[in-house]
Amino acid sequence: MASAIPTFTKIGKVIRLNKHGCTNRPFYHIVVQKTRDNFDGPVIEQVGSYDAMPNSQHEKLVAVNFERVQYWLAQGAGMSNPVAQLLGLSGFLPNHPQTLIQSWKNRREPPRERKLQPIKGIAPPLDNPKI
């Protein structure tokens, strides 16, 4: 007897971080692959790119096909923790959790103030009394 309720199956595929580039500049393709393929293997489709780097303006260029994205995760398939912070930080899905403990870490988190500490055997400089 068939339920009335739809199931879906997983089909085995994962939207993930495909890294590429040089070691001190990493850049990253959003890829469609199976679930049992290493970070290396073969590519189903590329729905994305994300630059980690800022650019001159502070800025972490991230382009995504949201259609594509769509129809993925219609189709059942999973999303990696960094994919799913970068789409909820675009606006196409819910914010994710980490993301927003993040933010209340770095925003519970004094900044430091760094002491000089003087050097015996040297002058202090005469611009700076407090030294």
The other form holds:
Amino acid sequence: MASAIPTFTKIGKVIRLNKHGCTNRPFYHIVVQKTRDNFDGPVIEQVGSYDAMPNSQHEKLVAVNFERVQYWLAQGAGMSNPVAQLLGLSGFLPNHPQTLIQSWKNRREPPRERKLQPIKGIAPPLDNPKI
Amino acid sequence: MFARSSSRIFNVINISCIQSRSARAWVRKPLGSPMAKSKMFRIAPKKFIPADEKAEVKRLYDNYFHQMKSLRHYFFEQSLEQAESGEVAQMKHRLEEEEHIRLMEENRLENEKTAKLREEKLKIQAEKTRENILASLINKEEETRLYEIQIEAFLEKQKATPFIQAENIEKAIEEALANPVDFNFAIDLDGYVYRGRETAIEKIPEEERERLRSN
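Rather than the form predicted alone that you just supplied, could I have the structure of the form predicted in complex with its partner chain?
Full complex below, order starting with the chain above.
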């Protein structure tokens, strides 16, 4: 339900990924929203973006507005796991435990079959296709 | 691009508010429906995590939450400090000051204007009251003068009427005894006196007509 109706209870705000893009081509907006809004509902502020598809240089591009993220964290906004992980990897926040757990699991287990092939270009190809 | 969002309203599941002709989205199995044959004797696989790994995961999460808590607190404190002394706050303060000065100036001018108007009004009023007072004083004087004149006239009249003083008393008695007054008469509306048995004034001859006057 959209939050266009005026409410008097305090609804928590959350920084999370909103999936946009199209079929087989996801693209995420890092966004501040009220918890009860849908991904396609009203957004308080867009605070970055995350491209899940690696580009020709085998990079997954992430953009984050750290000043605004700090402001919203100060206002008491929550964070979803992926956003927390991204911010940890960027160095703004401490590393999320999930990143470390996933990394040692990747080292342990054999890689999974993937539908999409990584794009071969200038940078050397990934040796762990799980990432 | 937009996934169908199924809503859960009043515990009625699997309804979408958005009308669509394609397949309905599935939220959950209806309560009360029986278990499927393929799932009857299924045992869900439980992941085994060794104890040391569990301990490591717990340690990582505890550390992380501790750090995040302190970070959030720190961010909050920073935001408070910025609100007090940041650029935005300073600008706001400056603008408020300017607004205040402007409004005070406006107020002062307004006060001056109204003071001028008030003074003029008061002047006019003072003039009016002064004139009123003068007029009333003059009136009062006139009235007292007239009153005194009337009193004088009255006194004169009273003095003019024949009062019997102590010296005249014997004379007055003798006079009264010598001239008895006979009140056995009738009187007309016009004041004509009828002493005899005549009832019309025409019957009485002119020389013997008597008329009382109201002085």
